[in-house]
Amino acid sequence: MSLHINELYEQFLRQIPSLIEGTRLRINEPLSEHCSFKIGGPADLFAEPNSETELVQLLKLAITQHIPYFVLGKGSNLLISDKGMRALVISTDHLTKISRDDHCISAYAGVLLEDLCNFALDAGLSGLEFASGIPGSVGGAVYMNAGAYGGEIKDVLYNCRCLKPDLEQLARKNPITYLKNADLALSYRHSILQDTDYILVSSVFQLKPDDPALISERMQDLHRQRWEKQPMELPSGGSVFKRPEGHFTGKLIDDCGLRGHRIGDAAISEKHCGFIVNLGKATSQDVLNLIKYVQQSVFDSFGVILEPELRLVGEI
């Protein structure tokens, strides 16, 4: 950290205790412990707000002190730089309230998708089965319109509660902005949240009543398929590339003879070629080099451009 940044952080740290007594704040926190790839250097500052109020206070303080920040969910679709992040990383891990109102379920950004699906199962509500077994949280799933096995978040999302990182708005008694499904421009692995500075706080999912036994059966079947076809036993960032129109990514990569190909400890999965796995000590540079190699190989062989679905974050 530069001297200027150090001074900013010191001023920030001096004000934290009096404003946010319950928030855990750590310095130089290894981000490899907070993402599914198990890759990534340290965050200069790492905070875990325990409530929506604490989240608002953290944002206000960061903006006032000109501290760069990044909101992190479970990190299941991220590749974090080996150099880490020169920022305040705000984790949503403790924002896990979940409730039901008739056929709707409201879940905060930090709720695990698996917990959301099980809550819906217990309530006898159907529609989220496709998400069962997807690693990650509600925040990340909405942010990228996560999907699998023919279903997507856009199919069941009713609305979202968001914060806009603007001091005037954050100072209001109710700083929340509501965005309906149609406002989010949900499409394949995309939402308007990727193009704006909105921070998702919670989401409401509109579901349909069904027999819990049938819901459970569908969930178990998808769990079985996921474990049979995907490298769930190894650290990864999920599907590395978006599906190119008219093609299957895994087949393109496999047809290039790249199944199992590795650079360092980053390797194309033997089970599913659309995944890159961490064999133990992979670095973000290993993964990036492998991504570039795959892209070039597929383009040379088939003229198809593979666009990464994985997001790269942190200091380059």
Ligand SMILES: Cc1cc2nc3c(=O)[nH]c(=O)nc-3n(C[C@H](O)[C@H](O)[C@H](O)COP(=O)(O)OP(=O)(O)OC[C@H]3O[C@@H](n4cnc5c(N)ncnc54)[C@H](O)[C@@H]3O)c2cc1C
Second form
Amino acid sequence: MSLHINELYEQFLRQIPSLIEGTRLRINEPLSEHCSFKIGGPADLFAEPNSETELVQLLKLAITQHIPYFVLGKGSNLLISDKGMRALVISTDHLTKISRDDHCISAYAGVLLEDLCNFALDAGLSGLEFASGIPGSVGGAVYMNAGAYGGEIKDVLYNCRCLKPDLEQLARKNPITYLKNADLALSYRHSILQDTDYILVSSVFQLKPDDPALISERMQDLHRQRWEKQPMELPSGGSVFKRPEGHFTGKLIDDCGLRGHRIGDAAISEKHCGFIVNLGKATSQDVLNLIKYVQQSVFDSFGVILEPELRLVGEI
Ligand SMILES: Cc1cc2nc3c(=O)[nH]c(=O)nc-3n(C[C@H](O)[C@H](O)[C@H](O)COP(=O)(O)OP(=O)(O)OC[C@H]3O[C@@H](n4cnc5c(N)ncnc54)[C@H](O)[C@@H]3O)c2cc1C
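What I would like now is the form predicted in complex with this ligand, since the data block earlier showed the form predicted alone; can you produce it?
Entire complex below, previous chain first.
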């Protein structure tokens, strides 16, 4: 057993096989393998529910046993602590159902955006082209109101099916809460999911019919632009900072002379200064130190405060 496993976890582990048969549970799972930065220590407990029912059972058990939990998508917007997470990490990787109803597509939280975009392309439905190439899941994309090249989730989201982690509600025959687009307070890299404890189970996207050849052309064009301008070939967590009003983050950092600046194996990308890349064995501390250094330099030179878009999670 792991160093981190305490009595609470042992109780939880004893219950899980009988209560949630299909869910595989791992102990001390290295989170560096579950995020795009390839950085991060172990999760005490790691589970990948295979269905909505298993997710509900897992949540009920975690709440009853007072086990802290964290919902993980594709880990493409996270900097996970070197010490890992003292929690049950619930991965949505196996929640990948996707279906079409007329001009709408319903996708579960774990569906990769790329797969969602390709599904829309095959269905001749347009609106999600902007998301093709964003390496996240549907859950993470709604949570962040992900966007690129003039489009964002807000433009195409119809509604979400969510779970409130409340024992009374989870015990109901139908524990789902529906949140419409307007209920989600979607704005630049923000949704209400960040201010509440709702867990997104699935989302419906409302799209418009279009010629698949034209949709494909737009997707390919955006892919090409992304690979030309962003360090897609190296591990990273995407844009480190939100765009400050009236400025371009990459230019501010470049103008401070920080292109390629390195702390340990964390470096400002040579290709796009808004990205920090992992050159091999970067630690979360290297990345944090670099983030602080960049923030200070940009503030000293231009008086601009850079706010992280990357979410820092785990044991400090
Ligand atoms: C190379 C690269 C390029 C990128 N380009 C873009 C871009 O152009 N535009 C953009 O917006 N982003 C971009 N990103 C950032 C990232 O891909 C997006 O923010 C993405 O939406 C995150 O999704 P995820 O599944 O990886 O979420 P994660 O990183 O796993 O999680 C992010 C947050 O969402 C929460 N979350 C995840 N799933 C759920 C759920 N089901 N219910 C409740 N909460 C949940 C997590 O708890 C966490 O707090 C890029 C990242 C990389 C590495």
